[in-house]
Amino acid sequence: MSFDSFSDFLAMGGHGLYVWLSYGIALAVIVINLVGPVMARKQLLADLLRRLRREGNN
C-alpha cells in the first residue's frame, strides 16, 4: 500500500485511529514489561536492606 502524503499515511485509509492505538498499546505493554521487573527488583532490594538493618540492630 502506498500513500500520496504523510497525512494519508497517518490516516491509514480510514483505519488510522485503530492502527495507531494498536501500536501505542503494544508499545505501552512492552515498556511495562521492561520497566516493571526493574522497579520490583529495586523495591525488593530496598526492603531486604531495611530488614537487614533492623535485624542487625537487635
Partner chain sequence: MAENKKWLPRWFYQMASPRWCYEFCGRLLPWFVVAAVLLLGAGTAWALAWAPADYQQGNSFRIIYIHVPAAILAQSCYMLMAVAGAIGLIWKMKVADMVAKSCAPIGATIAVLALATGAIWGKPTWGAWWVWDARLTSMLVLLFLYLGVIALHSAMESENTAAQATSVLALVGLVNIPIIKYSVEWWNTLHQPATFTLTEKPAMPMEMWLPLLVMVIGFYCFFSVSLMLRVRNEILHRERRAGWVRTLLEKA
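Can you give me the structure for the form predicted together with the partner chain, which would complement the form predicted on its own we have just seen?
Nothing else is written out below except the one chain.
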C-alpha cells in the first residue's frame, strides 16, 4: 500500500480533490454509458411488445 492510513488515502497528499474528482467523473461516465443503453433496451422492448399486442388484436 502506498498510504499509511485511510485518511492519508483520502487526502492524497493534498491532491485529494483533484484525484477524487477525476475518478468520480470517470465513474459517472462509465455508469451513464452502461445504464443508458440498458434502460433504453427495456423501454424499447416494452414499446415493441405493446405495438405487437395492438396489431395482434386488429
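By rigid core we mean the largest C-alpha set that fits within 1.5 Å across both forms. Computed from a predicted structure; not experimentally measured. Positions refer to the first chain, counted from 1.
Shift of W20 between the two forms at or above 2 Å (CA, core fit):
Comparing forms between the two forms, the W20 CA shifts below 2 Å.
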